[in-house]
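Single chain ahead, written as structure tokens, the form predicted alone.
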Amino acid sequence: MEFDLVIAGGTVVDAQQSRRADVGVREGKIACVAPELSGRRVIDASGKLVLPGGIDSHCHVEQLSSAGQMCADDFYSASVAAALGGTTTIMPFAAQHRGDSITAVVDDYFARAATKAVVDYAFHLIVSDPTPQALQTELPLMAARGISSFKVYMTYELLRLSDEQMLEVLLAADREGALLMVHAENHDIIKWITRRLLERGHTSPRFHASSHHPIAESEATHRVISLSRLLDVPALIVHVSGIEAVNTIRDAQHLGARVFAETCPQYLFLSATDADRPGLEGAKWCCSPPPRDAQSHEAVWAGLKDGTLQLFSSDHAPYRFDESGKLPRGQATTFKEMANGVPGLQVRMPLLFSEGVRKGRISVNEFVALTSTNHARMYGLAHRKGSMDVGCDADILVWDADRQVTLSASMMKDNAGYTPYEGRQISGWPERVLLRGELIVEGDRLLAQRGSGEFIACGTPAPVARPVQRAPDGPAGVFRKLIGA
């Protein structure tokens, strides 16, 4: 039997196993994984790893912040960066700001992506104005359109929800079969510390980390878990940064809470001290929550290894180092006013492979789970993405585990203009990238056409983790019946 394409001679890796085999592709799908296949076209993967394409389920693309700053990347530049780094599906956010119609926001986001993206994409929805119209009418419409994850914030003045509002969104997510994502930081703690720092003249970027104290994150994390447990509705805590939050999540999971978690490169490879640079240069290393310290790095690695943290995303939030982004008031910008976020979409997978797999912290199978398979399951994409299973889209990486790369701004395809990982030497890089059976990256060359990416509708999330699934007629179920929820 001849296939359209055969990827021959490599080691095929998925989240469960690694095996020497060929991969046969027909009509853009994986049709067979077996030895000695024949095809009309053949890619020689001898000595290489053959992996499912990466899924980055947390990135900000062509998104307006609540402060009115537009990300540096549009869907073309962000998706090119993704493709060059081995990510074949991105999941950015359609962001509702207060007063916005959710339907109008999502329509606009669809239009922006359709003509620009070179990789496939799905969407999350940021909910900042949970009116009865939004909860009862618009969220069901979004779920029907394939958006099955809603994000809420516990901080940022113009985005944050009260606990009461979060409970309403939790119920709406449960009703629609969607997953609630939460940015968990205590707003009042951050606001109080920030005010006192500014009053004392502490305005430089290095004080950003001081204002976002680890306790602000761990307290909010505990509160999310409590709200989730109250209704027995699952929640995902995004960009977990340090030891206190990791321990809080792990303890809750051991008690059976349906809480899941994600972390990002900045919480393994950057530190709070990176922002301690002359002038405002340190703003390039500032994001929320901030990078922490070596002890937190080890806690995050342990959380990835033991399953406390199921996802490794970039939280790519690129802002130019100028008045359009990081420095809205030029040299007068304080740490409170600068745009929060760092670029990382292109380097997410290579960084984790180099520091995780090559240094023995995680297996190559765990690498695949953390960068692809778990994302597909968590967000209802497993019917098409995230594995080397027959029937899935042929989103495939031919990965050179030995390629040595020195990261630099000049090799980045995003529009941030810098990388916080400048000069870092890593081992491992995608040699070829296929999207639905088509070669879109060869070496360092992009072959894909603008707008060739497709929207992929998310189905029902199927979270992958240790949390115990409670019976629907348990204590939370009884309580919900009592209150009519």
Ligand code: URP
Second form
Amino acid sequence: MEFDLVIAGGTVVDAQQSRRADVGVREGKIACVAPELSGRRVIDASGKLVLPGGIDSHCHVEQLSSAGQMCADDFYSASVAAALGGTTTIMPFAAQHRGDSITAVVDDYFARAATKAVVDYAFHLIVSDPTPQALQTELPLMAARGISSFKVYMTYELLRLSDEQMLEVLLAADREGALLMVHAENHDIIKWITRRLLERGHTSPRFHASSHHPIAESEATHRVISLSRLLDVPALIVHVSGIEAVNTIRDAQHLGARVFAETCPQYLFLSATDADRPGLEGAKWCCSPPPRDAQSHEAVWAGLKDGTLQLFSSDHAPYRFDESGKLPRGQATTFKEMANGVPGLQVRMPLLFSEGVRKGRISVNEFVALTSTNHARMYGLAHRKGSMDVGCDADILVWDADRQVTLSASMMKDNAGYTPYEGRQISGWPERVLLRGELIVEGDRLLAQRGSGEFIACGTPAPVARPVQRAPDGPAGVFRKLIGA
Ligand code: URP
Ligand code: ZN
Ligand code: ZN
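Now show me the form predicted together with this ligand; what you just gave was the form predicted alone.
Every chain and every other molecule in the complex is listed next, the one we just looked at coming first.
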């Protein structure tokens, strides 16, 4: 039986196992994984790893910040950067700002992505204005449109929700079979430290990390977990950075809380001291939560290894080092005013492979789980993405584990204009990238056409199979009956 395409002679890796096999592709799907297949086209993968395409479930693309700054990437530049770094599905945010109609926001994101993306995409929804109309009428429409994850913020003046609002959004997520993602930092702690720092003339970028104190993160993390436990509704804490937050999440999971968590390259490979540079240069290393220190790096590695943290995403939030992003008031910009975020879509997988797999911290199967499979399961994409299973989209990487690369801004395809990893030497890079069976990257060359990426509708998030896990007669169930929730 001849296949449209065979990827021959490589080591096929998924989240469970690694095996020497060929991969047969038919009509854009994985049709067979077995030795000695024959195809009309053959890609020689001998000596290479053959992996499912990466899924980056946290990136900001064509998104307006609450301060009105447009991030530097549109769906073309972001998706090209993703493709060149081995990511074949991205999940950016359709961001509701206060007063916005959710339907109008989502329509706008669909229109922006459709003509530009070169990789496949799905959306999360940011909810910043949970009015009764939004909760009762608009959120129920989202699942029908394939959006089954909502992000809420506990900080940022114009985005943050009160605990009461978070409880309402948790209930709405539960009703709609959606997963709540939370940016967990204590707003008042950050605001109070920021005011005192600025009063003392501490305005430069390095003070951003002082203001976003790790205790602001761990307190908010504990609070989200409490809200989630109160209602027995799952929550996913995004961009976990600090040792105390990791430990808080692990403890809660041991107690049976249905809490999941994500971390990002900046919490393994960057430090608060990176922002300590002359002038405003350090703004390039500022994101929220901020990069921490060696002790937190080790805690994050341990959390990835023992399953406390299930997802490794980029939180790609690209802003240029000029008045459009990092320096809205030019040289007078204080750390409070600069846009928060670092670019990372293109380097997410190579960095984790080099520092994790090559250095023996995680197995190559754990690498696949953390960069692809777990994202598909967590957000309801596993019917098409994130594995080498027969029937899944043939989103496949031929990965050269030995290619040596020195990271530099000149090789980055995003529009940030810099990389916080400048000069870093890594081993391992995708040699070929296939999307639904089509070769979209060969070496450093993009072959995909603008707009060839497809929207993928998310189903129900899989790790939160509520009907099975919920105990209606357990303490949370009895309590919810009492309050009519
Ligand atoms: O600094 C960051 N992470 N900016 C992007 C917005 C967010 O909170 O994810
Ligand atoms: Zn966030
Ligand atoms: Zn983010």
